[in-house]
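One chain comes next, on its own, written as structure tokens: the form predicted on its own.
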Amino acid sequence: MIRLHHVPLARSFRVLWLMEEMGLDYEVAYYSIRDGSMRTPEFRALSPAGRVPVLEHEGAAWFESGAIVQLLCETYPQAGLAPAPGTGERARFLEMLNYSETVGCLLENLNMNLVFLRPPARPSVPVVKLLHARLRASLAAIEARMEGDYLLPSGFSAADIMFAYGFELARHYVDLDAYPRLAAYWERLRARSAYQRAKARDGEQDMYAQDFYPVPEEE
């Protein structure tokens, strides 16, 4: 049995494509984030934090959205997905896992000042500032790195999974016309049938209330 604990365009959209691409049999329990349903004593004895993803495999209980991408390359290693240890991409394919998750929390920052920050409390500018300036220079270092259609020269690989959600989620905060490259290889991504499968099965998110969230200006 195979079930993740799954909150819509949350980091377990990470694990729920990956799976489409390994063709896994496995059902999804959804959650919000807005209605307390991940603080139950129940869930915090699967997830610590109280936190997305979750997955539940053959009796054990993984949670972290990196650590289970890799232990689902080494569990199901004939998908393809990730270098062998010791061969010449590994360092690159895990440098690159770990550096989403450098995105990843800089897109959470945002997340917290400009979408879950509730009146009368107001974001700060300079912080959001400097989370704004930091994401532009994270994603324009890979844009200089890009020089095949994927992350690894051999082709499409779980890091690009992990990479390419905090792409999609940086679109409310940054012209992805500025990362010609990057945008690009989003394109090639979306248009996966197993990235659209697993869109299909996301479910509805909560998160965003609008498209776009401009740097708030000073007053």
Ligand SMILES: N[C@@H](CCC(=O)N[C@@H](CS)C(=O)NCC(=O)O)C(=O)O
Given for the second form:
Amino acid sequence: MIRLHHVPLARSFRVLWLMEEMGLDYEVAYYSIRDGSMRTPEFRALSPAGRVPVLEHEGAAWFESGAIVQLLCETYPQAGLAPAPGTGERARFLEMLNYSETVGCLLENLNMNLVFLRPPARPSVPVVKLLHARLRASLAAIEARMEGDYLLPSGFSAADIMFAYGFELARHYVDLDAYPRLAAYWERLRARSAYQRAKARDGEQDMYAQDFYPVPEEE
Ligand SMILES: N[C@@H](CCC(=O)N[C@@H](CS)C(=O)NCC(=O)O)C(=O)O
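Write the structure block of the form predicted together with the named molecule for the protein whose form predicted on its own appears above.
Below, the chain from earlier opens the complete complex, with every other chain and molecule after it.
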């Protein structure tokens, strides 16, 4: 039995997409960040910090999206979505798997300031400006390194899933067309049938009320 604990458009989408690429059979348990469904003792028993994703996999429960992606790649090596330890592309693979959370944390902090804060709390304009600048720099760094169609020269891998999920959120804060290689890469990934099947099971997001969140004006 495989069950993914998932919030639409959250980092758990990485695991959903990976499982579609791998052709696994799985169930999805849906939650919302807004409705308290992640605060139950049952969910906390699976995820100590009350976060998604959690993957229940044949009697075990795993949390942290990067760890789950790596564990699935090791459990199902026949899917060919991760270079094996000791091979030439392994270092780049692990770098990108973890760099995805450098970008993920910037996006989470932008979400916190611009999407989740409720009045009378107000976002800090200097902090939002700093987060924007750091997000743009993090994307530009990969834009400059991107040579082929995917992050690894040998082709599509689970590192693409980990990293490219961030575009789903980043497009609410930056113009992705400013990064032509990344924009073309994102188009290429969204054309994958496994991505489209994962989107069909993602569910309705209740995070973003606007398509784009500009940097707020100084008072
Ligand atoms: N580094 C963790 C982050 C997990 C995380 O923060 N998930 C968010 C959704 S993207 C969450 O569950 N947030 C719930 C909350 O903050 O209450 C991972 O990659 O799994």
